[in-house]
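Form predicted alone, single chain, as structure tokens, below.
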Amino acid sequence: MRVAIAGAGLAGLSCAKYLTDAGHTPIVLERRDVLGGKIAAWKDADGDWYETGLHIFFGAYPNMLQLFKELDIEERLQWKQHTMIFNQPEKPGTYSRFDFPDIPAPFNGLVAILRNNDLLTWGEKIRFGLGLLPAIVRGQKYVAEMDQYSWSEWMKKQNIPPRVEKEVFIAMSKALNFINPDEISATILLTALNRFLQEKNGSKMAFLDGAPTERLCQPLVDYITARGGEVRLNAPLKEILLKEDDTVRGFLLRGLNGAEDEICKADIYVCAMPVDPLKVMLPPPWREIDHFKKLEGLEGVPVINLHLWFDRKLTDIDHLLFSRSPLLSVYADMSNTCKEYANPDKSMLELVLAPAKDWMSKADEEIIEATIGELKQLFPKHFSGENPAKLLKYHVVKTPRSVYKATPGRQACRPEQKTPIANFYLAGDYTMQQYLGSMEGAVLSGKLAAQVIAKDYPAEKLTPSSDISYLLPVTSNP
């Protein structure tokens, strides 16, 4: 059967993917002119990348790792040492470290957490540790419960004190969803220490060899045409029109350069865009149905990503940092972390500024020009003296709607991927499954929309009406 996919995001490309395991010919739809959604990449003039985001593969990641293993591209995830490496504010310059050993989970986590003793204090990881019990006995089921309250309102309810969370847990929240420890559920962090303890490689990071776009989406391209699919850059979906049921009938694609709208016509549609163009696309008809109308209680988060060429070294650290500064979440120099960036003699920094909000109507120049000022404080020696660090270049990338704002509530409002619509699926990391906002959660979602239509709709048992254009002039009769 042929299934129309509008987004060339990882849901949509990862539902194409495995929509042609089973059988079925996906055309994927893309609107703009690169692949990839929240990990687009463009090359400026100087042949330099510069990325949506800063995109970091966990250990804890088993469908992504299983993608790359089922795409044979497992060597382009270069995997770090198992450490997370925060900046210390009040000691400019240092880091303070919680290194992994290897032995088996959760002892591996708990010593990295015992040996650190730059953060918290032996009477704070007690009681941090016994406030986390009832999330490592009683598991998702407790996990889930607690996206009631924010992760402040945890804490306080489990009696861990304030400090834990300035010291650890701010520069956690921003990363994870770009918020801070007072707006975010406490689902999202509970979730991600749920992994981290009970694997033992789960908190360990990779870094993609190159632009995620020719590294990972590009491969996934080659894999879906291979097989009878087909992806469509420049291809923007206008108008899901119905049937008289209230069925799909068509995905409308608004013709650009002056050229005629079209109607993809297909057996099955699935929409893996992010859901606040999702809510704007809805039909009419639709908007009162319950799976569709808690998409409402669902938008986007802003968030900008900083790239920044500097004339030398800034740091020799290959590896993810938290910032632990007020305006910044978590940085690398890419230069060390990237094969395909890598330079010996001179830094490009990539950096998420969190939270975003208050910045993205702000110009560029000011929010280098803040960053610059974050980064005095972060690299004191570099940026002082007769001979301070100059900037080369920079590129300034605003995302004004990201992953989902995952504040207390949310989960009730994330659909299933299957639709009360019998031809129409959802896929996006903002559906439901268990990894939440992240690129884990978008190859997921895609993985369970594949699994649900070809349950649905078995490629054995159907026969492609080959006499059907699946692509037709929108003044053509339907």
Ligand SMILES: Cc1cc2nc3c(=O)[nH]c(=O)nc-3n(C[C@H](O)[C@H](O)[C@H](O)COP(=O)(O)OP(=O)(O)OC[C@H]3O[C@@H](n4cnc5c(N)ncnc54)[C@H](O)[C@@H]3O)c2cc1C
Contents of the next structure:
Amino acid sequence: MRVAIAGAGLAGLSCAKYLTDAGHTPIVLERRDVLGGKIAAWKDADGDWYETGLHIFFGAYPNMLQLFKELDIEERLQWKQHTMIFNQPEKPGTYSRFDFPDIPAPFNGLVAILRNNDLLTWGEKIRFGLGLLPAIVRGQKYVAEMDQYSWSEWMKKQNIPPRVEKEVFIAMSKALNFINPDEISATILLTALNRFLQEKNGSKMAFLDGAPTERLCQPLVDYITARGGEVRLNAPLKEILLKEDDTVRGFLLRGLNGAEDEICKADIYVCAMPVDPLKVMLPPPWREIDHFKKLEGLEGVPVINLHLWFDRKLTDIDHLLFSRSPLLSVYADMSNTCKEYANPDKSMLELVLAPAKDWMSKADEEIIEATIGELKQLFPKHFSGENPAKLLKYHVVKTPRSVYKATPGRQACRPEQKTPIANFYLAGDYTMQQYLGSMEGAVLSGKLAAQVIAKDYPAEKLTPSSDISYLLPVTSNP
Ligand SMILES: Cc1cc2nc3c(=O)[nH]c(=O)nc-3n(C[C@H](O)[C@H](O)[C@H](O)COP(=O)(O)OP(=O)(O)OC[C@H]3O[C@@H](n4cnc5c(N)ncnc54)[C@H](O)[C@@H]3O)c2cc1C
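Any chance you could show the form predicted in complex with this ligand after that form predicted alone?
Full assembly next; the chain just shown is listed first.
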């Protein structure tokens, strides 16, 4: 069957990939001239890449890792040492590490925490451990119930000293959802902690070896088109057209550069756009249906991704760093971490600015100036003295609405991929799946959408390469 999918982010492309495996024919319609949505990247006039976001792949991403395997591109993931590295603001230019030894979970995580004495005292670690006990003992059910609290509220409820939040969880919260602990739902951090503690390599990190559009999205497109599917750029969905029974009649595509609008007809339709444009585009008769009505509770969170090229090497650390600075979240020297961006003589820092709400309307120059101010704390040696590091160039990428803002109560607003409309499905990191707003969540949501479509509309003839066992989602321990 022909399936029209709006949106060529990871969710739309993964949905199309798994639909071809199930013997269907997807046509992916992307609004922009670039693949990847929130993992999109561009080349500047010098041939240097800049990206929507600094992206990290975790060992606890089974569906993503399986996708790399199925596309035969596993070697493109550059795995780093199993450690988490935090800057120490009170000792500028120094780092505190959580090193995970090569022993089974949860012991590797416990040893990593117990061995680190820079950030937390023994008393704080013990009180944190005791506070976490219900999550460890009662598992995912308890974690889901904690969506009623912010992380700060949950810590208080569990009698965990406020310093634990300040030292570790402001950084974690900003890294996971670009907001602070007093805003983020406790479910988000508890879910991440559970995965990191229960899976031996759950917190192990990898960088892609180049720009995500070329190194991950393009192989997906090649896979889809080689099996009869299609991916069209510059094809924005303008309106979802309905039949009299309120099922979908077609996707109306906006004609660009003076071209006429066009109707894309298919047997089945999938929306893999972010939740914010979908909310605007919902046909009026659907707005009263609970499945769609609850989308009102979801909204993308602003974030800014910065790229700064310097005249020298600032660090040789080949890993993600948690800045623990007021303005910034995580960052990495991509000239060390990413093969395609490698440079032995000059650093290219990619940094996430979060929370970004108050910075979205500011000029790029002002944002860069504030960032350099913080870099003086992170790399004091290179930004003081007679010959400070020189900024050669920069790119600032603002995303006003990125992943859904995971404040308390949002879990109840996340819709299933199957909707009450017979020929219409949803995919996207915001839809209900166990991985929150992330690349893993996006890939899994696309796979789940393909799975329900394959169940509701089994393909008449499977091609020899079709194997719908792929469509069973790979889950990990909750
Ligand atoms: C700064 C930043 C850092 C991040 N870091 C990480 C990380 O380290 N690890 C991690 O796992 N995740 C990270 N994420 C999150 C991750 O990028 C997203 O969760 C994931 O890529 C979302 O995929 P998606 O397909 O659901 O949505 P999107 O990527 O948003 O894709 C939706 C697509 O729909 C298209 N579209 C919109 N409107 C229309 C229309 N009218 N017609 C047709 N198409 C339309 C969009 O152009 C887009 O291509 C980060 C995100 C950001 C912004």
